[in-house]
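What follows is a single chain, given as structure tokens, in the form predicted alone.
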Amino acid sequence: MEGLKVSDSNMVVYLHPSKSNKFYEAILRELSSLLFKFNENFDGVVLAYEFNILDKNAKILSGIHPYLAVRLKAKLLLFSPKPNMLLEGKVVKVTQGSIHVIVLGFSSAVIADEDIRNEFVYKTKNGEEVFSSKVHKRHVIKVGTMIRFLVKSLDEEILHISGSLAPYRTGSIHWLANHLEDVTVTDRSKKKRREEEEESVLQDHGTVSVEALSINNHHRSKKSKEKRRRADS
């Protein structure tokens, strides 16, 4: 799934002195505050993490409330969606004019009804709200389907998402992994189908122009012998 990186960062932690006795557990905890939120300066969601503190002797920071400044190597895992990326998700409501998404179980996104292709039209069964493909029957979105869907947009500050289905490679993971390839080659099939027809249309016009052409010249040629027969007698 897109939207998903590891960065290699150079980070300083600030610890109260009261710590300095257990100063990798007050680490884990500074380290810990920072998950599930929306980090500027990751340019993402910070999801996991490990690191290694690089120099032992923290050095103590004057001031009034001195702390101590630890430096860490840390490698972060960071949820970073941004527009055009594909993300994948659990289906959770469906309702006539939307789809609700739960992305790695804490970022919701929403896909409105205009961003739903044509190719699926909203349905009851049994009780049930689906959106089901129009052209492949067994394409359907309900409760439970984990999808694949394009980024629109991200709320970073209470991570929401805005979402699309408008593209041919984006629906349920389970069909697309199943049937992708076939819609591609059928979809070039039908490209080459209509170039074929296209350029069988022009070389049908062409045809037809030589042959205009060639009556023209023949009757022109008719009319200046007729003229040049008069002219001698």
Second form
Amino acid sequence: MEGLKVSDSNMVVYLHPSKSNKFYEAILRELSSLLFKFNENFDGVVLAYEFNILDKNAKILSGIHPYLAVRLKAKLLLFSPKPNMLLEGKVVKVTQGSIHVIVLGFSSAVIADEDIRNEFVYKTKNGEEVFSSKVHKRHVIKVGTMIRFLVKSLDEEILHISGSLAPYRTGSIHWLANHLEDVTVTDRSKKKRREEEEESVLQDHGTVSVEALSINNHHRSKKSKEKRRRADS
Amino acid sequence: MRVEIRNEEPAFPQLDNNVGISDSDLVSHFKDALTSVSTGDSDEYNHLVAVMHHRGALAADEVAMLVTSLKGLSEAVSYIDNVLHHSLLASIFSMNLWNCRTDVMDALLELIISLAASSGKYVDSCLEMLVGHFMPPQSFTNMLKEPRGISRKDQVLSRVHSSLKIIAELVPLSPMRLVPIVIQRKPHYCSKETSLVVYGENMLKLESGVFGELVRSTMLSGFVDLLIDLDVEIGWDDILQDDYSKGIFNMELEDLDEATDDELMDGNELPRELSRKGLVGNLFAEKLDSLMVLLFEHLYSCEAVGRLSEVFEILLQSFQKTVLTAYKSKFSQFVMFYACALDPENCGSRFARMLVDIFVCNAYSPLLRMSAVAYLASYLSRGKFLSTSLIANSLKRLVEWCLDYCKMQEGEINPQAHRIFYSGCQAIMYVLCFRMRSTMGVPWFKSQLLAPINLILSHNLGPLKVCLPSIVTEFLRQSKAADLFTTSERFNFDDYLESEFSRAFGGMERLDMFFPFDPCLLKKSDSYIRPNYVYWSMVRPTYDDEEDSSDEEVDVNAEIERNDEFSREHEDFDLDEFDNALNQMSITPKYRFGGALNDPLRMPSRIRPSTSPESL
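Let's compare: the form predicted alone is above, so bring in the form predicted in complex with its partner chain.
Once more the chain from above appears, this time first in line as the rest of the complex follows.
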């Protein structure tokens, strides 16, 4: 999945003097206030952080409130979806007019029917609402399916993504993992497929250490570039 | 979904009479109506707005049309544009569930959910609309007590909450947006009682709901803020009568006596009725009472499902922020008392620990520390559910702090400079007045409490001269009877309620006279507090030894009878040095009427800073 990156940042956290006896908690609190909100400085949503305090002596700023300035070096896990990125998420609702997806457990995405490629048709199967492919009978999107979709736009305030299933490389991850090579007729090695499966496992578990994610992120961006190249050709 | 439109004059000309229309036809019709606005053809769209805008009683066909339109629109939400279709959105958001039939409600909520999930732009408006339904419209407020009103309330609120839940499933960050909306829309404390109660119910319902974890702290502290808003509106003047000549302890006896008469006369179950007369007709007190009962019930249900501790942590923070810092809160603190009574093992000891921590920590302001120790003293004395070991351990920490303070100080009596120390000493004595008999049973009482207390009280700072005379005399009297101390000095306070010194250490805030857990004067709340509450009349002081051999200091069953015996004993009591104490504790305050009024030491009651409700 694209849109995740780890960034190293230098920060200064200003603490109220009343927090001087529990400054560590105060820094955690300050940094936690960044979580799950879009931040223009980082150009993304902070999902996780870890930090080192650079200098044990904090600077006391003169003024009416002598705040303490603590310098930090922080590693931030950022989520910054941009248009045309491929994201992955879990389907939570299917209606005739839309597919609702949740990405990384917190960001909601919706794919309206005009953005669903014609290959998919809306059906009700045993009382369950599904979108199934006309071409590949087993390519089905229903509640609970992990899908890969293209980002059209992002509402930064509420982190609402408008997505699209128009490109053929989008759809149910499980199905794509097994059948993408048939469609694209390439020499995709089995190793890579395994990697892709691992990705979806990672996605399922949700919590990944920062290091693990940064490595995977690297892989993914390479892969998706490849995919894009393939798609273009 | 398959809808039959039976309409003489169809609002939508294309949807012909009596024609079965398939789902997708209907949806595509609405899509066309919405998209055609951008091309300048807005006839269909205007029809749609007119249907949504219809108010008042609807005929069956109009209802059917409305439901169809709502359902159709919810499938076509992605075609709604917040600028082009502004009027449509406005009329949807101004619909009121309280006035709708259930089928319309369901269809409307389906549309609201679809709107919220379709785009980030509508999430706030949809949440605002749903929160707007937490309170019924004006016309319904009087109906809420009737069965019809109650069933309507259930219909609306259960749907509103389940919609909020579904929106949270589709838009996981929506609770984050919901929280500020709920707090902003919280009714002003001057609103009608029914509105406040209904809104409070909804806040608590959110707290116990599926995304409770995300909203819990804001909902509970918002609720406590509302309590405090009401609390501060009730002036101490409303509670206090002019007969301020009574002692701190004897007022309760007085009230119980009155109450027994009361009960005989009109079978009233609430013995403290008379002392509440100042609050009768006080709307703020009535609102506060109802809201407190609501919170009590909620806490009880939390205890039943075993999640009281997580709720309690938040209540504790909110208590520390709002109640403790408020100027002598009158009733809101009983929420803590009730929560502690539900789980004395954890919550009860946690509360006491927090109060001691604040008192001994010199990072807090003196007023906060004095306030905390006043709460602690009152709490330890009044909680029937508290174990002796907890009381003794809390006392021990207070005593240790006071002793350390004494060791550092050389000076003379100075009520202002050492006010924290004096408030600590007063707290120790006050608790011992209530609990002397049981704490004496603690094995380490002599070594770790008695000896240090002796040192503290005989120190040059002279706490006995500074603390409230009524507490000092009662304390000395009990310790004399128990043979604890031999005081060389005689304290001839007469029957002063306060001394010049105590006024000085209490400061303008009169924290020397602040006993937060004095009997709760709110009628309904009191019935929740009463079973776990120690009245002064239930305390068996150490000088009350002749009666029976039981070591239990709090005797619940025989409290009323004992009052009588108690008074008789007092009449026989003839130790010279305790004459004054006798006056202080006697049941009938006959000696003290008149004289006290002319007392030059006392300010006139009207301008005098307030004191605890029953101490006057």
